[in-house]
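Just the one chain here, the form predicted on its own, laid out as structure tokens.
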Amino acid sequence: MKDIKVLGSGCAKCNNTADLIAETAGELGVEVQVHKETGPEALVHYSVMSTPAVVVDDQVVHTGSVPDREQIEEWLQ
């Protein structure tokens, strides 16, 4: 099972990132767990300067905006 978190301020486009991660593993049939870590100390913990922020696995995958689904699919792998 892949561990993934969505870090940032809880706006709609981490939301939205969230959700689309989950839906995408969903279709695929991967399990994933999805975390929302909306404080500050995980941005600095990751060294994260821009949100949405995407870590799997305990690594920065993606930061700065949504991810399309593509980029999704590859994580999952």
Given for the second form:
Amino acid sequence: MKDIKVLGSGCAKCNNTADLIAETAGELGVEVQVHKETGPEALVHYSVMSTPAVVVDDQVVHTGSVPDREQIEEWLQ
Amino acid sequence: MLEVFAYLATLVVYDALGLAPDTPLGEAAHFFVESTAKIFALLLVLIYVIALARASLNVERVRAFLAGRNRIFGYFLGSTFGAVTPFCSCSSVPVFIGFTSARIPVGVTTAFLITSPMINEVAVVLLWGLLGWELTLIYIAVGFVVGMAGGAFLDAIRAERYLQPFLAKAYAQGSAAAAGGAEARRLSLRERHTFAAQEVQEIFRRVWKWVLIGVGLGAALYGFVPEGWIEQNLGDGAWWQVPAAVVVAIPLYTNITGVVPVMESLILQGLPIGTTLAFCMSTVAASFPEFVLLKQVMQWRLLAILFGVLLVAFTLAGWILNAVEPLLFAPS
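The block above covers the form predicted on its own; next, return the form predicted in complex with the partner chain.
Expanding to the full complex; the earlier chain stays at the top.
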């Protein structure tokens, strides 16, 4: 099971990102765990400066915007 | 070229709606239609053009550029990057963390944070369109000076002591590799167009309501506050008016796009320039919601100091401008 974190302090875009990932995973039938990390410490830990950022299995894969559906599908493969 | 909007407003308000030109409602409606049309048109065209040029600049590259610079030059660069990058207060925390953990001094980061919401292409375009180039230059100069002086002061008192502990540690260690993500990729024209189109949509979605609120307030001031009232009561520029305006304005939040029409209206009504600028810049530069966000990275003490620094800086700027106003704008 993939462990996905969405970093960002609860802005609308961060919530959209988390929802979109969960929704896409549901459609593809992939089992994932999506967390929202709203604390500032996570940003230091992953050296991220633009939110929302997406971390898949401890790897930062995306920063600064709501990702496209295709990108999400790629991460879920 | 911009007269076309006054003409359009006359057409809509006086001819089509049949409002009389000399009534408060007629004047307010005319101001509203003219300013809204002008602002939306300017925004559409200019955001697109500027975004085309700016497509490859992002905070990661700014950070790489600022890291390890000489301090004095750093304040200037911090403010400059603040001015040329678009910025919404919701990203202030990640930016603050990113800069600080790359060992960029707190003062340089603060210069960036203060200047960024005050000066950007949208602000400059609107000021120029509505208030003329002289005031635009003054506005830019004040924004830079306040950002740089505020930053320098915070470094002078070693403000990094008052960061939240996790961040103070990250600053001491310089944990982020400042070079990361700094590659300057060449973008094709097509990619630039995509970026610019997205920017227009996004900025528009964010600011349209501020434009309406700002222009609405400006129009109400323009049409309904009796002519000469502001000038008679607040036009003397008594010393206490500037700090009072700043104290009221700092916790308030508006977007710069909403403030410019209010500024236009206040100046037309005879409020001294220093008082107007101090009031308007304070609403834009800092706000209660932003302080709540910054609490995540700063201790109360640093927030209070920052508030104090902004208060003093905008007050001084207001006083100085009020004092020199007669020299700048010789009565015609």
